[in-house]
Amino acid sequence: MRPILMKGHERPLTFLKYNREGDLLFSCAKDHNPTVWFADNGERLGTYRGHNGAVWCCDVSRDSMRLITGSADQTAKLWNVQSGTYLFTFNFESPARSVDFSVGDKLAVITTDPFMGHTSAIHVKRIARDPADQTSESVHILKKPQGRINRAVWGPLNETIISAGEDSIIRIWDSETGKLLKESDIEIGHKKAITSLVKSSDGSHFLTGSHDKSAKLWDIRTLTLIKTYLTERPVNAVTMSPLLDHVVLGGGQDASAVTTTDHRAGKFEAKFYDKILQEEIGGVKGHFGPINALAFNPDGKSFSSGGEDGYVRLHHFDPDYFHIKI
């Protein structure tokens, strides 16, 4: 398996997202310019210019026509995927950290950071079919003093919103009323900040990664803990194969300690775990710094990783990957 090295960002990667067909890969980084690539050969298609702060997160609509991005410049923007023009800007009073389209793309959930006296918040916005009709008013704003929310996604049938972040607790909210429905148990939950959260392809469970050097698999409706995957370094990114029972974790130590280790020490590999047995089955080395973003192609035949080193690495699996036996 030879990786394709994609160099387009000047600064560390923050997020990776494939479209539903799996032919396009969107990358966000601290260099203000979200970028879109061909997912098969890693060719750069274009960049989305308009933010003037780090871009933390993105999502793409089901028909691959719209892109939404959240940035440290205190805005979230809607873009036309093909032309690269931005259609609308949502302005906030603090950095926009996480964005996620609902099923059907009629709503988006956007989280904003605690900043200058503002607490963190989860905003639900209507997304108009026609950009000319787009407004910036929120359907709901969910607030609860809880530190930074690193990720918020829609639950089944858009009935709930699942959020997780710095206070290490996962919360499930009713998206209609804004009421808090469930919180993860402190005893079995993460012990440090949750950095990443990804849903399974069927939407029945989700995976969280944390600075406590573990990843956990949860039932999306009941918030029951299903599995825990232990590693020896803080986890910054998690993803799940849509095809096989594989979980991938990426991370690394704090930025302050990065220069003290050699990349060959294998500190920055993407680690593969058996989803059921919770055992490590392999790793993919390559990045010269912590892995900040991971994404699986929806067809399960390739995955990509984004690092502190500014590179996106695209890995197409060899045929024998699909026959790994434990």
The other form holds:
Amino acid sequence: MRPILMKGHERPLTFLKYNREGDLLFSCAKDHNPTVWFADNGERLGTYRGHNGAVWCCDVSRDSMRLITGSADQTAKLWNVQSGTYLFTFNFESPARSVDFSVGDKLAVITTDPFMGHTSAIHVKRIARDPADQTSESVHILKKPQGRINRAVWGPLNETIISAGEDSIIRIWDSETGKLLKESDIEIGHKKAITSLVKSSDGSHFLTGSHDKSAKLWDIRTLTLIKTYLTERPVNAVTMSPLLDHVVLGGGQDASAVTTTDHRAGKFEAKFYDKILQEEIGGVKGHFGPINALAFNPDGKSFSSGGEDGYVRLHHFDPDYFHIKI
Amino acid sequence: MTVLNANGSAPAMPPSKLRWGELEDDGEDLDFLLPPRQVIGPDENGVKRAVEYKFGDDGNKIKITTTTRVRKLAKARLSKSAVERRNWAKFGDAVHEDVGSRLTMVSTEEILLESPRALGSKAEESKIAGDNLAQLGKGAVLMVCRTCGKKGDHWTSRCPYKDLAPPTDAFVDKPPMSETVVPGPGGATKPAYVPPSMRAGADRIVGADMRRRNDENSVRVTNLSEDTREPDLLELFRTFGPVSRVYVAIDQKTGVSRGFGFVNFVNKEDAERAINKLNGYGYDNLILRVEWATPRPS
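Alright, leaving the form predicted alone aside, put up the form predicted in complex with the partner chain.
What follows is the whole complex; the chain from before opens it.
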């Protein structure tokens, strides 16, 4: 396949997200402007100007009208996707790391980092239909002294919130009461910081990637460990195909560690694994730096990867991808 | 872009109310009218041509021909809202984007979903080949020993199997020396002393067998002179091959040779050659008689 290279960001990529219909791709990077691209040919549609710090995460509403972004400038902003203007700013006391819209887009979960005496927290905010009515009050603030929370998502039917972070434990919270319902088992769980988390397209299971060079597949309701995928590099980003039973892992070491440990320096690849057999199918090379973001198009026919090199690579699969057998 | 004059022959003008024949008279008045835009539809290569006319800055008519080709890179089945989104105006940094911006490029390289197994086996193979070559030699030279024929371990002068009789050239037209095969150890135990009978290549055949074998290769030598002793016979017969035993019959009382002796060769062929060559040979003023000791094994 011939990947389409998009160099819109000057700094490393942090997050990639497709909208529900799969025609728009949102990219966040350490430069302050999230960008939206057309997902078929990679043409840039626009950038969202307004943040003053690295943008860590974003989410788009189901109707592709609203975009929410979390940034290191201690704010999360709501944007009008079409016009590029921001509608509302949520202010926090520490950098906002992860954002996620609930099903129905009426609520959003925003996590903040531990910073200057504040512990990390999970904020649940109400999102108003009409941006004029938007207030910044939180429905809940869940605080528990943990490390940095790298990712928090809504569980099925918005009943739960799932968080994962630097302390390598996955926690499930009740979204109504704020109580901690479950924690992942330390023995079988990740051994190092969890860097990424992605839900399956039907929401029944989710995949976490960690610096302990593995990714694990969990059941979303019971938090039982289903599968483990092993790799040689710390995993920075994970995604799952909505069409086939594939999971994709992306990662790599920091530039400082590369020359001393990796003889194939510079050839960073996104590794495809069979979801059920846990075996590696293949890898897609091309990035010049560790891969920090991965996303699958909801139609399953293309995927994109963002790297430390600032490039977004959009891959449309060849027909024989759909016939891969191990 | 071509510049037409007012009376110009526009190619393939569609029929319109304005007939240029009439124009001729009133050409000046109807200058402002431009021929309409045409689209010459996609031909077999998918190339579409659009011809437009407009007025340039200097008042001249300008003809603009745009040639486009639409190529399908990927198929996207867009929902209605997606199609609408396609037509959104650019915003943010993309507002001033011109067509020539190099932000989005199709990669020149073909990237494949590479199977991990192929790479793994190749790496292993090359490693093994490397090891074999490494085992072969210290330094780039291949050391060959003439005595034992073993390669890569030692030179001839340093052969640990020196006692194998090396070929000499007296009398004998040199048949190719059959190489005694040395089932040597890897040479790693060189420093320790190994008695000849225990050395590699030594005929370690147990007792009776040895004697029996050699007796078949036994050669009787008669009409020896009085002073002939074992060393003389050995010297005479060793040129034919390795000799395992020599015996000269000596009268104990006088200490004089009784005129005959036996030579046991290791190899029968050597014995045969010795017989052929030495029978009738003059040695110490007597003519030797050399024959098989046992009834002839021919």
